[in-house]
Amino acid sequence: MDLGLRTRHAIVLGASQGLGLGVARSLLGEGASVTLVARSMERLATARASLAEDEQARCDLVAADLGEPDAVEDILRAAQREGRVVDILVNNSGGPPTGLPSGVSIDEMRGQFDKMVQPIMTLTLALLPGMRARRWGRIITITSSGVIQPIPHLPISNALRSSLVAFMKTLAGEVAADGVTVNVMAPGRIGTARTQSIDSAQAKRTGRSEDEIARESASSIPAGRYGTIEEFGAVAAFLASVPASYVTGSVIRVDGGAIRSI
């Protein structure tokens, strides 16, 4: 199948490493060119450099913080230099700490707001008119399955990310008629080192060692194990396709059939 990305242009949150750089991979496979963004420029470089000759030639790399104030503003200037537009933006941000309900405080509550809600809104929103007015756009969020099935640990998380979903989901309603689409990733348990660190942050809670907790939730995955960054990418990039064009407003489970409710 042509996925029809061979003329597009994405930005690519978080893409640095783990499911952002495995977004960025399939829609490079796919042709398109990607701004790849994310805190450290070394870790930029070395993604870049693991590609393919010809896919390095249309990866542009920006270096920022999604936590500081003028980060959007370097994103935007840097992936729309000499007049270049933006056809698809995939917002992926950092996941904050894990801890219990009872021991959130507002405070990091509301800086985490600021690094994981804030800027991908406003990076959005930034970019919403002019793929209006071109008539085809594609916003992807990619936030966790704990928007559909909390998770106990992450109530941070948990908390942010859906408020992403409801405005995405809000936003989809408005934009469709303009050819926009805008749908949201759910990932269950794929194979990064964000999901290293909850097992061995669960392991040290529990005294228990992290293969066996590794072991444990794969066990209650009905495919029986994680997913790959790879099963993820490939998700994403038919989301940002052409025949994709009536899929709008939805909340895309890649999980192996982890959350149970329908």
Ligand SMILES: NC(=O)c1ccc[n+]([C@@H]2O[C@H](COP(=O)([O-])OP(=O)(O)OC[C@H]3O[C@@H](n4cnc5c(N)ncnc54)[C@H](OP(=O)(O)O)[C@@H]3O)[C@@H](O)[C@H]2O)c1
The other form holds:
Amino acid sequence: MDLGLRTRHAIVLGASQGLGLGVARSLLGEGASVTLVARSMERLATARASLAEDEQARCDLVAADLGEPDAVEDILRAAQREGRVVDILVNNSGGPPTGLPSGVSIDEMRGQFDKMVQPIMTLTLALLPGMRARRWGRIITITSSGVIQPIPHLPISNALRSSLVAFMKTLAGEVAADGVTVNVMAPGRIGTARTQSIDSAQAKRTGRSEDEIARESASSIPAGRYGTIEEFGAVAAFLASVPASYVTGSVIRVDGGAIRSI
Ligand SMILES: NC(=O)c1ccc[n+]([C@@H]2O[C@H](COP(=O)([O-])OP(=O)(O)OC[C@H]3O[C@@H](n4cnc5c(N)ncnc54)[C@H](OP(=O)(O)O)[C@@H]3O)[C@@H](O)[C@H]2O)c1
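The form predicted alone done, now the form predicted in complex with the named molecule:
Below is the whole assembly, all chains and molecules, this chain first.
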């Protein structure tokens, strides 16, 4: 199937590793050009070096911390340089700390809102008028399985990402007739540095080994394993594609069957 992405430009947030890198690679593999965003230019450069030569030529790197006030402006300036338009926005962020809901600090919650929600909404709203005017756009927001089945020890993630789901669903209804689709992805457990750090935190909490925690976690997933960033990226590339024009307002699970509800 031709995904029709060869003339499209995408911004992918949190793209130097993990899920964002998986998505960026899939889009580049389909011929799109991509602006990769993360805080560390060194990690971004390593990510770019892992790509094929023609893909490297189609990707720009922007070092920006989503928690800083100028980040959105810096990202837009780089992505829209020389009049280039942005057709696809893949929203993503770093994950918040783990802990019990009873121990959540409201200051921490506010700080995480400023990194995980505010910049995503600002960037989305900034790019929307152009997408609507051109009658084509794709907004994809990476959240978590926790927005469907809240994850113990991730109260901030569960709460803040749910607010993004509600916002994106509301937005999807407003812009569907303008050729702009708005979808949310809900990863279960995809093997990345973040999953590893969560397993490691659980290992510390319970006094067990990280390997044991990872094995137990994998065996609780119907697929029997963690997903790969390639599997995740492939779903994102389809959502970004021309043939996905009638998929909007959805929460797409990429979880190997981990979420138990329908
Ligand atoms: N992997 C999973 O199975 C899974 C499941 C559910 C939810 N999630 C969530 O999905 C998101 C991505 O997960 P992941 O596993 O890919 O995480 P990851 O491996 O930790 O990657 C996070 C990416 O975001 C960038 N980043 C972090 N903080 C940033 C900031 N303040 N500003 C700009 N970029 C920032 C990182 O690069 P720099 O450090 O250089 O900035 C990196 O490129 C996380 O929020 C995670 O909690 C993941």
